[in-house]
Amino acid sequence: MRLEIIQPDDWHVHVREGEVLQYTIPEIGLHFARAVIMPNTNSPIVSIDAMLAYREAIHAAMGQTSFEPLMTLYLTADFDPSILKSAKEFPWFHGVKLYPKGATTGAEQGVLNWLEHAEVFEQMVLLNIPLMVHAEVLSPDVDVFDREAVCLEENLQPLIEAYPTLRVVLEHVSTQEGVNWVKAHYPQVAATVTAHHLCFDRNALLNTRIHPDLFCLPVLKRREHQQALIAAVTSGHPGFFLGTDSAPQAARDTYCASGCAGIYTQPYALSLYTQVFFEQQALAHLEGFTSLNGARFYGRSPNTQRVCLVQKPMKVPEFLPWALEDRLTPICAGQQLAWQVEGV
């Protein structure tokens, strides 16, 4: 079996930095033509000066590959609201991305009272500019699978509520609550849905034995909450897309005593999707989740080029190439994928 769409966007994947970029950055132009990029980098993406400096390092590691990163700004404690003007001038600039303060990798510099900071999203009202927001607390109080579910009552409805123009996208939704939220405020309100959310409950990662290779913040979810996502993005609903949250880690990092968050689905993120919609016999809905939900929600224009996928089977290697003598686990290492695009 066949199917042609419109050449697909990620609207957040993670690349990190440095000679890494070598690695992760060739492979987003296989699939992708458009890539919004997270700047939760070790020194976090907070000034005009860094944005385009690590624009042009993305640039340098293309090789044979094209794509167009879109530019994020991290709003930290301290952020300048008055640089956002000056940012918006440039068309790759894409949205600035909130992290709550320790609540995933790269978020130690992420903000804690949320409406403190009215005069960065009144300008970003404004110039509108959309905020893209990882939606969790981090609470001693809260239990792990309950924290997205407790952010939207107490962070973004809020901010909602006080910004009824600001446009919002809950990142990685992972609830059952966030995909009854995103429905219930579209479109002011929108989410991107990982691969991984949709492939995979909490027994993967826990079941028999742990599985730190599918370790994601936020965490997979019960099986009701992953049926949710499912129903969401096969459904049609305009108000979720495409966002890979494609998180390469280090094996060292990844098994380790006191491993990091994140799961690398760039090269096999596409195969993914069209499998779950294929197994919910709704094919004829992946092109607005891959190629249109997302651009629309964003004001821009959706990719000319066209990409095929092919029902063929593809083999996932168990490790993939890394800097500093390291390897890389992909999602789904060493199991067969059914889908996979033509000519890749």
Ligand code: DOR
Second form
Amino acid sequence: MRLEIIQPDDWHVHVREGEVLQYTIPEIGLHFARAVIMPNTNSPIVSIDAMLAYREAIHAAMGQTSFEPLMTLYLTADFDPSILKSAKEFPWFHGVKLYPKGATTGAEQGVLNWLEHAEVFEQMVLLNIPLMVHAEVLSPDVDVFDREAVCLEENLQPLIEAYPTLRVVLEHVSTQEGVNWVKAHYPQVAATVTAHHLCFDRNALLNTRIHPDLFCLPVLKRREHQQALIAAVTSGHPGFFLGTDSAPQAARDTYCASGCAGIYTQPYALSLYTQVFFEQQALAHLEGFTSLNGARFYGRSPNTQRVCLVQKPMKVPEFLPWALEDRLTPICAGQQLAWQVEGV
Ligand code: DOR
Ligand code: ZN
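Could I have the structure of this protein in the form predicted together with the named molecule, to go alongside the form predicted on its own above?
Below: every chain and molecule of the assembly, starting with the one above.
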């Protein structure tokens, strides 16, 4: 079976920095025309200069493939809202990312009290800049599996009520509550959905053995939530779009006593998403999810290039090259996937 679609965009990607860009960057251009680059690098992207330098380093690492990196700024406690006006002048500036402090890998400099950042949100409303949110609370009283649902109530709902024209993206939605919230508030809000939250539930992470390479944040949830995500994306609802949250890291940071959250899906994500739509007999809605909904929400044109998805088995390598004499374990390492991506 073959299926031709408009070339997809990835609306949520981590590429890290330095030497490893040579591994992370060329993989994106293989399949995606644009990618939203997350700002949670070791020194977070908090200024125009940092954003320009990061973008340049990304371009320098492109090699044979190419894509358009869309850059983001990290909302830190001391974020200066006056830089947003200059940022907005760059057509490749995409938006601001909010991490609750300490909520995930690279979120140490995130925010504690969201509504304290009124000046930033007011400026974003004025300039029509979207806010991308890692929606989890980090209170010891809240169970790790409830962090997203509680965050919707405690932080996101008050935020969109305080700023009814601020456009908000619930990144890597992982729960039924998240799906319901997006449907209730679209088109002010939308959500990215990862391939791993669609393909796996928490049993895959914590079965009779632990699988650290399936540890991500938000953590995988129980089957009912996975099914709610699958139903949302395959229904064709325009508020859900592709964002891999592909998060590469050295194997030594995945397989250790205190492993980091992050799953590397980049080159295999499109194959996995396609399989999900295929299994639901919803391939008619695949292109909307991969290539149209995000562009429409963000007010960007759809891509003009096309790609072809072919039902042809593909073996995922056990590991991929990485820097510092280490390696990178991709999602589904050593397994067979059902779909491949070809140019047209
Ligand atoms: O699993 C994750 N890894 N979730 C995130 O939100 C951040 C990411 C990372 O940067 O590694
Ligand atoms: Zn992320």
